[in-house]
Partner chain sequence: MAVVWKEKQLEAEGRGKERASLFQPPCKRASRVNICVGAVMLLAIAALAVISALSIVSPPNAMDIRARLVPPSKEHLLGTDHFGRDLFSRVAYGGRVALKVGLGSTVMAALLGVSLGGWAGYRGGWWDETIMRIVDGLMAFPGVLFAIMLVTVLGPGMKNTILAIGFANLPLFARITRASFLSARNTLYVEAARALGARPRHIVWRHVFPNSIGPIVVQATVTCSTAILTEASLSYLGLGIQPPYPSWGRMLKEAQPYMGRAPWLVLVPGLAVFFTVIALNLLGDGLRDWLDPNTR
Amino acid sequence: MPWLLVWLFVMLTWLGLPVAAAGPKSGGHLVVAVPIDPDTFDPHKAVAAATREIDYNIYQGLVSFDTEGRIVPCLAESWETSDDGTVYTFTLRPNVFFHNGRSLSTEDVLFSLERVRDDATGYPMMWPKQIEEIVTLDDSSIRVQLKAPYAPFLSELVDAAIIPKEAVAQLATKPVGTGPFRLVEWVMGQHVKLARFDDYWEQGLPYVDTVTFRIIPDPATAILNLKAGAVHVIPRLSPDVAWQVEQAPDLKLLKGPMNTVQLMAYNLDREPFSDKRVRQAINYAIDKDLLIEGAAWGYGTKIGSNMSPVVDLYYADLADYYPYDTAKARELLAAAGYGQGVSVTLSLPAEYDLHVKSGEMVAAMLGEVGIEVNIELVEWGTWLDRIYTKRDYDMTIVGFTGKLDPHTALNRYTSDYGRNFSNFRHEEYDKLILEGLQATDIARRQAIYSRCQEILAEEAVAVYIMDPNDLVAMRSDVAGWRYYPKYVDDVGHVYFDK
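Which structure does this chain take on its own in the form predicted alone, if you write just that chain?
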């Protein structure tokens, strides 16, 4: 009877009557190429952004965010906030199950938030320290009392995954969450396999049956797999291979905002970077426009502070604060006592092609003003341990992932922040960040965070290079990919449309 369906479609179209569009199709096995492994699947201990790419589909918090960065209900179907901004009362969504088959309870929420608060967990966020008390009110309600108003509380709460207490000992390799997918297998260095969670609470999702995240460090190899059909999606595609996707008839390239800050950080506790004039000289010596063209093939937006233009409500445009000026750079180096030159080491995460290419160009640029740069390639695990945690480095290039609130993006430079691996200390900056926590007026918060960005530029805390475009390559029959202002790969809405 196919001819009858075709005839009916033609007649409805001829009569001008609406024809129902086919919705997303269910089923299939999706393969996504990613460059590195997660560091751990324990959501309260993970540091690497690569982990969040995947575990976004496994774990969930009380609240989440949409494609515009707005806070939306998740495991909590609603919440109320006291007039003074210190008390949040959450009502849990009914009929939510963990991957181990047990239903979600307020006791799970209490356990999870208390675990995040525990210093022994090592959770790298500041908001848990703002909590005075967490109390379960009944089977569906829980109250969080803050010590004082904390403006970014909800936006930071999105990363506080709710877990079952009985699974905590094995979470690092056997995650148990409430998300649309459950872990099937993790073979380090090869792949992470997920399967649809049949008892997932959000009706209709996910669309595909299974997802494999294949670990493919080399972008060219990933492209070859994409062309052969062995891979369906490559998120955060290296820009130097994007042209291959644009020229292939059965592939497509999506371009969207990444809300990521690529920067070259200094260790301010080491010479010569303890001298602001040296840091300023390096900023003047680097041609950011050329970097974007050469390292990112033009797929990037120039920035001047630790915020992306994506956060337009709070973004201060300081992209040209340090114009390219080699004469000014030499002048500052001479004033700082380094007129005869200086040698430094630039440590680069080997798995991130954009950072490596940027580093190679930076080394050439700094060489022109008398700074000899020795490039050191390090594995990502080494970078996290030695550079990010132990702060054992001279300079490094990395990307800070997008945040939903300006405090979370800028708080990393406060003197007492555990992950302030630049070792930046500034009294006015610390006071402003503290004030921004309790400010409820948007105009005042805008003024506060604008000044904070100015301080970072004035002090030349880093070379803030670009917000790279988020390039996603995929097969032409893949649809439903969503961009978010945070570093996640949402495969729950992806489907095959053929």
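Based on the form predicted alone presented above, generate the structure block for the form predicted together with its partner chain.
This part shows the chain on its own.
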């Protein structure tokens, strides 16, 4: 009986707490564990996802995205689009300050967008080529004229950080942005320290006083630090160590989609993958559910084409297009003339444990239908160079991350796209992608991109495996973590709920 009372008491206080502590609290020092250093803090030159995950808190663009991936106002308070989809007019938000104290003007926007457009800058994306000209209209509005309608323009613009002209020379190590945090210190291989920016334009944000991103490459070490309280959050935790978090009483594990497409791509210019029947056979031979369970401990969502279910406006559910059926796989292989078996090489990026594990399972599954798979581990640098750029490979497993717009996600399979490393060539597909760019009507775009996803599935361009779960481990007193369909760590909304 007394135990029951104690239990009741505990339950009541536990249930009552969130009500009592209404609203986030300010203050505190947050420590986040990340595996690698940023490459540079110059937002127009950075290519590493590891940079974007941190500098999201320092830099901002004219527009941003919300947790659903919708485009929302940021430094631009509002914007208008011309009917033909080629002219965008942005109105700047008043009273926005840079970390150096100066207020934001249209000149800064002009300078930043021109810098992104300039070939000498080395901006890693191609979309700025679509811009015809940029004109400042008055103190608060600026007009961007495109060469042709380009539907994904706004979702590409989210990454174009607005920077002050005077800080550009030292931007790589001394970033100056408009975000909720400013950089205090970056010690390579150790930590990146941020402090709250007091003149930040969004009322009440950020909550914590400082944020330290500690560079901890080994997940086991990160977990030990989390358990000891030296680290508060581990974003993108490896599913291998998730059990440790689930078992610890003062830790919690959040699960969300990652908006990553994990796929096994093959080189369509090589035998036997040039034969559609072989590609389909491989799709039938792989039990995706078992693979997700085995390689990711069940933390993943099955997919069937090159899009994650997170992009729900455009997602076509093709996850069961090729149900697991080894008999059918053997039949197709025999029809293609590989009834006696065939030997192929599967190159896996060694640094990505999930892809290596998935590869081991794929090898076992394909072995059952007579495809002998030789695994080769390659370093990430080699992967990018030999496989992604030079297209010298048979099969590989990789993940394509965070695309907000269906065009950006699907454009990579057009015949003349520089990174079409599958060597997929399909007339209808190319035409559809081009059409999608011009279409401004959502229903039309939906129809176009559904068909594109269907073509990819039908042609079995790759084995689309899963969108792995984004696991975030944190101390139980940390609250306010937000999931976005992009690779960022939003520490601006995080607070301590003690």
